[in-house]
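To begin, one chain is listed below as structure tokens, in the form predicted alone.
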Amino acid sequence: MTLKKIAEILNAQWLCGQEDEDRETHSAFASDMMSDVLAFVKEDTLLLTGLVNGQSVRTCEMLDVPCVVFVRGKMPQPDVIDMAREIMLPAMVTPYSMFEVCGRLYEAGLPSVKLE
């Protein structure tokens, strides 16, 4: 699924990286605990989180996550957006809860990351 399609499904506002809207992602993972993200996320996995500090962006950088979506309308501080822009990480914010975001994306055909 493309990032553009994800943004449409989630009624999301782009924070940075919209020029990569045609990039594909093949699964999603939702968590506010970056230790879980580090343990389970694979390459090309969309991250859905309510954690709006630099830790979420740095975790995405380590794992080559194609995009981070901040849920519940939580807006990161400008320095966090600048950090995402600096590492060329597309980021967006959606007004929906994490539960609703997961349901919308799953219903649209984006599977969860496989837990192994």
Second form
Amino acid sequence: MTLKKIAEILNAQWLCGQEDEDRETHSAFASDMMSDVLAFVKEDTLLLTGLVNGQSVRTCEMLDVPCVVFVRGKMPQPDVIDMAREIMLPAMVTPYSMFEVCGRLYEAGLPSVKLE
Amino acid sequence: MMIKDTYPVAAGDMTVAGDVSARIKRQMKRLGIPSDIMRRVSVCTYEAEINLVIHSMGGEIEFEITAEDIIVRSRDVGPGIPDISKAMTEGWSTASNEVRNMGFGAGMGLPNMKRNADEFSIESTVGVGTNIVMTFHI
Ligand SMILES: Nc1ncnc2c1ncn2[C@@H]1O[C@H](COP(=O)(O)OP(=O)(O)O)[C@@H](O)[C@H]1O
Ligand SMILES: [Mg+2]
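Could you output the structure for the form predicted in complex with its partner chain, given that the previous block was the form predicted alone?
Next comes the full complex, this chain leading.
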């Protein structure tokens, strides 16, 4: 599923990286705990999170996550958005709750990351 | 290609936690380390760095590349770990709520390191500090 499609489904606002909207992602993982993300996320996995501090962006950088979606309309601070821009991490914010975000993407055909 | 760099990590400041791991990752990228190895090393250095920030009184991360291996060492001065087997259990954590609100403290850090490294060893002395060595075969 392209990032463009994801942004549409989630009624999301781009924070940075929209130029990469044709990038494909093949699964998603939702968590506010970055160690869980570090344990389970594979390449090409979209991160859905309510954590809007710099650690969410750092975690994406460590794992080469293709895009981060901040849920519940929580807006990261400008320095966090700058950090995402600097590492060329596409980021968007959606007004929907985590539950609704997951439901919408799953219904549209985006599978969960496979847990080992 | 032989490299050995040491990066200090200060205790307490979550806003810069991860900066050392990001520098190490960028260096691996420049050197063309295969992406699977780079990813595993990155997860381990990041978890180790976070632990230095949230659990220790300060320490350092050493990043070494030899002909065969990447070796990451974490050393700190701090409270040490009284029961290592407990600390290695998934979900076991003494992290504060403040740390949890920053996205860490799920008790997955040490297990993540062990799972991702080809070799993992940890030594800790209560009241002195903790040493971790992780080796990744290139
Ligand atoms: N460098 C360290 N110094 C002292 N205690 C540590 C250190 N690293 C880990 N610990 C202890 O081991 C526990 C488990 O660590 P970890 O698996 O990384 O989970 P977390 O950091 O989420 O608590 C910590 O909660 C802490 O009690
Ligand atoms: Mg930890």
